[in-house]
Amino acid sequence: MKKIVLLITILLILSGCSAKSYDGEVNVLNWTSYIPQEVIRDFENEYNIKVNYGTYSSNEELLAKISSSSSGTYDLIFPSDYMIELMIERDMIEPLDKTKLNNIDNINSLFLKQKFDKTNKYSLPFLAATTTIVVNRKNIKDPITSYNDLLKEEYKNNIIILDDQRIVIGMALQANGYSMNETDKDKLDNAKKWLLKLNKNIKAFDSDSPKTFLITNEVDLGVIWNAEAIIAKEENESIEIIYPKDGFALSLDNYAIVKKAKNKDNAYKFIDYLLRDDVSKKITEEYPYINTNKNCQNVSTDELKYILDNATYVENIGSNISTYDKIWAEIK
């Protein structure tokens, strides 16, 4: 027996002798697929801090887990825009000090100063994301152009759509000629109608990875984020990626410090290190969002202009979001 407890207090030691000790740590809430694995251990080796690294789906998802944590249990997350603004106004977030920043002048400037942040006080930008129309052309000839295409009843549990409510609704207000922030209760109850019309058609919400569904042939259409629709195609030659002419979504996800973050010194760290060019073209060849590091363009200018000329950021509609609550909970 002593032998037996003798060989177990040594693979006790061994093992604590082999885990990795840390000069700090991070607490980072981030969306899914959005940082190579690669990267944050690049940085943990690099600065000897350790990433303590959650995801979530949607920025609804974001705001209920920092609402529903005690104080200091993160330190960085990425709010998309609209997002921004209502952590701000809820006293969520902490104004940065940018002069802990040392790569912020790799940001283009045509992502700061958004409406949300006009000083980028509480925030800064990290990718862009844009929602798209996506297509197997091996087995959808019709040509599309539009979300009302995607109403037509051969297409029956077809398409892979979303799981994020201001997109989604948005798309539907958008579809109707109508601005994708809309708060008259007329017009979104039109655009509630329209998506019980095209709930038939689909087969999944997922925001975590839609691409999987095309890319695995379960659906021919989707209405899905740039990137996503970029890897799909990558593994599909088959995919046709095409911009809505009723508008779409930009959505600008953005670095911000929570208020009371336990690690703030390491927060900073780790924003400019992923400000870093050689780190942001890394994120982007992985995961090929609208980089908005001016060094690492990974659209051309042209593509990029038309972007900015077109696409619509989700704004904040303060206490109307309970309409598009009651609208979300009958669709799904």
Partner chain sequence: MKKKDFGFKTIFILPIVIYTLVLIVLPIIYVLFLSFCTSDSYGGINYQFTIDNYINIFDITYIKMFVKSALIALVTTFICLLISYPFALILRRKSESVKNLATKLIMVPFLTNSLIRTYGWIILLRKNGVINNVLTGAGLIEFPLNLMYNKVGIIIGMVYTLLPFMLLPVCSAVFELDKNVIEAAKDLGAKPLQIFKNIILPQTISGAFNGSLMVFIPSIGYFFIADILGGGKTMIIGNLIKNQFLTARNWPFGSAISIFLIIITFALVKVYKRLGGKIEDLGGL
Second form
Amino acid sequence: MKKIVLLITILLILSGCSAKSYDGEVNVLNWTSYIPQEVIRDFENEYNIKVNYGTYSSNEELLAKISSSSSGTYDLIFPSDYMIELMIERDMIEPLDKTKLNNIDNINSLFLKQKFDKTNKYSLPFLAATTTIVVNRKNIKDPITSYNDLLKEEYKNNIIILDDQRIVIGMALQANGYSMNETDKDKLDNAKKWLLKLNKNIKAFDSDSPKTFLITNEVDLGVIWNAEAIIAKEENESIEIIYPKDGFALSLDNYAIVKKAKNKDNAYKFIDYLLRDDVSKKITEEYPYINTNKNCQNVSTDELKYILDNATYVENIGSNISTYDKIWAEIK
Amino acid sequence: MKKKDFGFKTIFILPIVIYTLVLIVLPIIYVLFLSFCTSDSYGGINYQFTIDNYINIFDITYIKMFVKSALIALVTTFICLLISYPFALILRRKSESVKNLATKLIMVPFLTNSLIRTYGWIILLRKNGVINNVLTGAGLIEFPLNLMYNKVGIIIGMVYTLLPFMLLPVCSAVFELDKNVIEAAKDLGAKPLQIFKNIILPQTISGAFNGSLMVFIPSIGYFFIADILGGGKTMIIGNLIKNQFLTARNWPFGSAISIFLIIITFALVKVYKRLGGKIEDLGGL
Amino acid sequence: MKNRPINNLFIFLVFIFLYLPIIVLVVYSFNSSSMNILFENFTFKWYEEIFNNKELIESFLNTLMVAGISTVVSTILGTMAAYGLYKYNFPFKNLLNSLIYIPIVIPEIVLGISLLSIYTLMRLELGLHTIIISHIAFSIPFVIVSVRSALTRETITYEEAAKDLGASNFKIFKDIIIPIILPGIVSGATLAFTLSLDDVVISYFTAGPGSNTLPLYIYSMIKTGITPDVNALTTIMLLIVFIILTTIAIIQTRKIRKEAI
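I've shown you the form predicted alone. Could you give me the structure of the form predicted together with the partner chain?
Once more the chain from above appears, this time first in line as the rest of the complex follows.
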């Protein structure tokens, strides 16, 4: 018994030793696969501030984490467009003090003053993502231009799809020619029927790393985030990326500071660090989402114009979310 | 009672009373309370009495999911029973030290985390995983089998993770069987199946039910296995509760489902007691 | 059932099933490819890599700390409770006796969300401490069960004899009870430690920012693909477990032999 106590004491001391002393900390909550570990480590070394880094895979999960934790638990978060609107409405995020951000001018003005936060009082753009269709051309030769092309029977168990209810139900709505933010019961019912048809072809729902399914040849088709698609293409040349003609989702993820955050200054330091050209470049080299830093543009101007003209933001639909919830439960 | 003795008693009783009240009774009462509250669309809790959450459970969408989840749990339990009985009956005839070693070896995998072991199954089961590669390499199958991202994968994962909870109680029940009775039955010409049905099963039923409880109940809730080996395609009750708390943010509804599960659990424990099981034996690994 | 080879084969297959994923993890820890898909070349580099992965080390130490503290606390509280419940009578004892079993029987997820709710209600910030409290909460009943099974009628006889000889309560507990129930305490503590290391569900619900434990770290990686340094760490953990188990086995057989002589 004494030996066990001794052993545990030693372990405790060991774990104490491993903890380097920092000048402060910042509690960050971000999307999975969004910032490379190296970038965080560099920040910790450069500023001597410890980053407690947590992740989420959907805006809803983020919202739940913020509202169920006691205030002051998290400092910096990265909500998308409609979630920013909702969080402003619910008084969950702070107005940003832009004087603390030296690198603010690096932001491409195309991404500023969006309708969810018209004056950028509460948020500044970090990265943008679109949904795309991906096809492994080695195994699938049919022309694919629309979500409806994914319904073919021969694609049974061959599609990977994002595990995100707003995106997936939105896709089903667009496939039927509706808006992706539809709240009409009948139209949603049609979308549900469409999804039930597609369901047989879906191998798995995954938002965290759908690329793995394509790289490991688990599936030949998918509806996934653009950066995931680009990485998959880097690993497997026969993958083609397609913007569906029915429309697709654009998700603009933003920096936001949580109300009553305890480490605001450190959060600003971290934002300012991420706004730096060299850091920003490092991030999109590893996770090739659309960079909002004008000096690190990684998408051609034409493509960017095409995306901004044709993509749709997910919008806040208020209490209609419960209908979406139910459809989601029914599909799974 | 002497004063000193009273102090001694307090030291031994008070902590456990506080523990039970604060970490068992209070949380469950609070969840019960939450289950009668309403939630607004984006997650706030309104302290306004309603029984809608319980009515909601009986919506056809959720009933279907409960049935699916219960079926997965039942199949898991049944497979565990099918493995555990022969295992225990064979091991019964071995020496004491072999038995000891075997029961220890059953527990060892637990010392690595169950998520790591589930990950091991991904390496084994996926389309170009170890099992499919071996089978195609040996020419036994032409195309890789779909072993995961479906219900097969979930059941393999559940059986794997929970099998020890069945093996151990079944073993300890079977090891206690009276050898002479079985021998006598054999001498009287009873067939193995008869012996199993009329002698072995009745005497080990509480051990088997103990194991079944410890397999069935967790397999309703192990959302991570459904997530990882089921590819997020099959939701079990555990996923539904997790989503209500961590994604959909409808705590009252999630609480109602939890209370519903607690009631089912208590009912099963009651059946177990009827079968002659002792509550102290549950979870005694 | 006869002692046919096919029977032994069955036992063997069950163990293969139980150890298959672990064997695979161990084998792939020596694989030079980082993808855990095809075995390319033999390498030790992932074992070095462990020491470069700050997050992995941190989460591993956190896991050990959680398991260590929760084991010590729940073993002490559980042992005292088992003795108290066995020795004394008090109002509502039967009720308390059945309430204690709730964490053992209810689904872990229900325990997880109810603890989360209560922490939120108390405005307790989530972190390592909430994981520790939660692990203590579910370990105590298991310790009580183990210790209780070691408290037999015999214990009463010894206790009464000691009391007649004028020994104090504390002395009786320390010198008589503890040695008798020690096997129960040890197995209770082992169980608590094992359950804590194995737990995913409860930690998942009660963790906060910066409270990375091994299961949470692995959960965040599992879909993006786990790097083989995790396999390497698992291999080391298994190795340590086997060394400890073998040592215990050797000590035990020696003891038995000594007693036989």
